[in-house]
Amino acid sequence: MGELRFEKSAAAIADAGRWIAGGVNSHFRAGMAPGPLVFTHGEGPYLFDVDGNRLIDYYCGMGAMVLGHSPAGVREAVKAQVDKGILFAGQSPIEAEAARMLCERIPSAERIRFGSSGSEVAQAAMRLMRAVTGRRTILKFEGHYHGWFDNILWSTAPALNAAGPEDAPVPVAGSAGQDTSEADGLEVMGWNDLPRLEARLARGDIAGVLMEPAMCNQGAMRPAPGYLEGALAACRASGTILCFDEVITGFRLAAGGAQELFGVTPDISIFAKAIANGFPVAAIAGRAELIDKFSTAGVLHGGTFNAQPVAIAAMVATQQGLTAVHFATAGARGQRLQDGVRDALAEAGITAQVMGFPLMFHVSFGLSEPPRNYREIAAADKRGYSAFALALLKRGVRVLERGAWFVSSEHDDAVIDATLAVVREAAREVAPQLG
């Protein structure tokens, strides 16, 4: 079988560019080689594009498709709800059922409010933390991503020559046209450095700490031993609210998210992506006394599509599929894939770090030691990894160029075997090109 070709996708993107800026509707869908792809349908672990290619998919909808593409249970639940109604501008019984499920599953969730995207619930979290504490400043970390809005899109992937010293990072805007005054209510720190975090919080003026409990926007890094526990203790001592951004980690690291896996319960948490297997559902959850401020203390939270019944039906069906058997079976396969990728790269003589979790891991070329924070992973050979990703794609395996691999319940043993065969071929091809 020869290399796959993608000319029809290129033509379709060019044609769509007559009406859609760049031919895509999200900045994050552009820039991959050989160009944005156009898909006709998805099934299980596969995507099918307009060129007729069948691709083993490890994008999984940027992590959302934890049960694979078009799972029957989710489709049936959605069809049933469509027959009942699409949008009421009011409440429906299924949203209470959905909220109950999450409150029973997520350690921090005593109360919940639903939204439509991770970016939206991050905004709700920051507003809530400021309202509760009466303070202004939110502390975030280099390499962590909490949405694309002006007040939080800072230092998500900054060039190190612009980021300032490691012990005093300079906030770096993520977009042209970003309102620089929005950074006034934000401070940026390096992640995984507990003494520095404790010292900053001790000043008593931080409203909230917003962090990925495992750094998965850039890499797939675990917190250092004691880091999350220490962060929570320092927040409690200083009257600061701790918020975990579990948009990526939620429902991938464990049924109750990273907070369940690591045994640390924050004050509030935000979720999206895998919560509803591709449907636009997000949630902010936390202690009842905090989340209830949305209804008792004038903290505005709204949205026409919040708890939209069709999307919530998909969420309920998704959560029903996230059983202990799912995490055990899919997790074992994901770990086998992760180990196999690591072995294949080593056999080809490629220096790389393959690290993370069974259903979400990351591959960094050019690093001889596991990275612990953004500054360390920023030294990875991104160009070399992009060449590897393209070599995989031409052989029918689709992976994110930023190094993330997402695994679903539909990536069975045969799919893992086929993937690893392609990985070995691609590694042998690109190894001579690497410095």
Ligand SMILES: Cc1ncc(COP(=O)(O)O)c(C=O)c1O
Second form
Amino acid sequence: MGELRFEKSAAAIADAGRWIAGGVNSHFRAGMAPGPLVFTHGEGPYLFDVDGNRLIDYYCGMGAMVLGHSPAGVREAVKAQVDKGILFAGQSPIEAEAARMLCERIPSAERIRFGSSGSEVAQAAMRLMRAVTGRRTILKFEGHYHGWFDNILWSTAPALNAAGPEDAPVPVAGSAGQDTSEADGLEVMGWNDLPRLEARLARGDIAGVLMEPAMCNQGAMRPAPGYLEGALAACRASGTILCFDEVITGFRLAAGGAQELFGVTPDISIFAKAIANGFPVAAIAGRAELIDKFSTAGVLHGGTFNAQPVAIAAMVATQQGLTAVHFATAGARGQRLQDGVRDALAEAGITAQVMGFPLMFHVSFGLSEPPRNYREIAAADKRGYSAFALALLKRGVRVLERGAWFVSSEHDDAVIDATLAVVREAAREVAPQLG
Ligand SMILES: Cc1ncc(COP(=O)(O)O)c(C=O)c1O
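Switch from the form predicted alone to the form predicted together with the named molecule and print that structure.
Entire complex below, previous chain first.
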């Protein structure tokens, strides 16, 4: 089979660019090689594009499609709900059922509020942490992403020459147009460094600590042993609220997210992405006395589309699909894929770190040791990995250029075998070009 071609996607993006800025509706869909793709449909582990290519998809909707593309159960639930009504601007029974499911599943969840995107519920979390403590500053970590809004899009992937010293990082804006005053309520720290976090919290003036409990926007990094436990203890001792951003890790590392996997229960946590297999549902969850502040203490949380019944029907069906069997079966396949990628790269003589979790892992080229924080992973060979991602795409396997691989329950053994054959070929092709 010859290399796949993507000319019709390029033409369609150019055409759409007459009406849509850059032809795409999210920054994170632009800039990829050979250019953004235009898809006609998705099924199971596959996406089909306007050039007629069938691609094995490891974007999985940026992590959302944990049950694969177009699962029957989710489709049926959505169709049934559409026939009952679309938006009530009032409550519907299904949202209480959905909230109960999450409370039973997520260790920290005694109470829930639904929103529509991860960015939005991150805002709710920040407001709540400030309101409850009466303090102003939120602590975030280099390389962690909590949405695209002005007051939190800082130091998500900063250039190291702009990021200040490692022991005193300065906030670096993620976008043009962010006023520096927006960072006034933030402090940025390196992740996975418990003594430094403990020392900072001990000053007693931090409202909340917001962190990805496993760093999955940069790498797929585990917390150092004792880090989450230590962070929780230091938060308790200093009257600070601990919030886990489980937008990627939720419903992917375990049914109850990273907090279940690592056995550390934060005060509050936020979820989106895989919660509803591609439908716009997000949630903030936590201890009842904290989340109840949204109804008792004048902490405003709103949204026309919150708990949109069709999306909530998709959420309930998705949660029903996230069984112990799913995690065992899909997880075993994902682990086999991860191990196979590691072996294939080693066979081709490529220095790389392949690390993470069964249903989400990360590949960074050029690192001989597993990275433990943003500054360590920032040294990876991104151009080399982009060349590898393009070599995969031309052979029908679509992975994120930033190194993440998301696996769904639809990536069966045959798909994993087909992927690994392509990985071996692509690794042999790019190995000679790497430094
Ligand atoms: C950890 C994390 N938090 C928050 C967000 C923002 O979520 P959304 O894109 O739904 O606004 C993302 C998105 O990638 C994320 O990875």
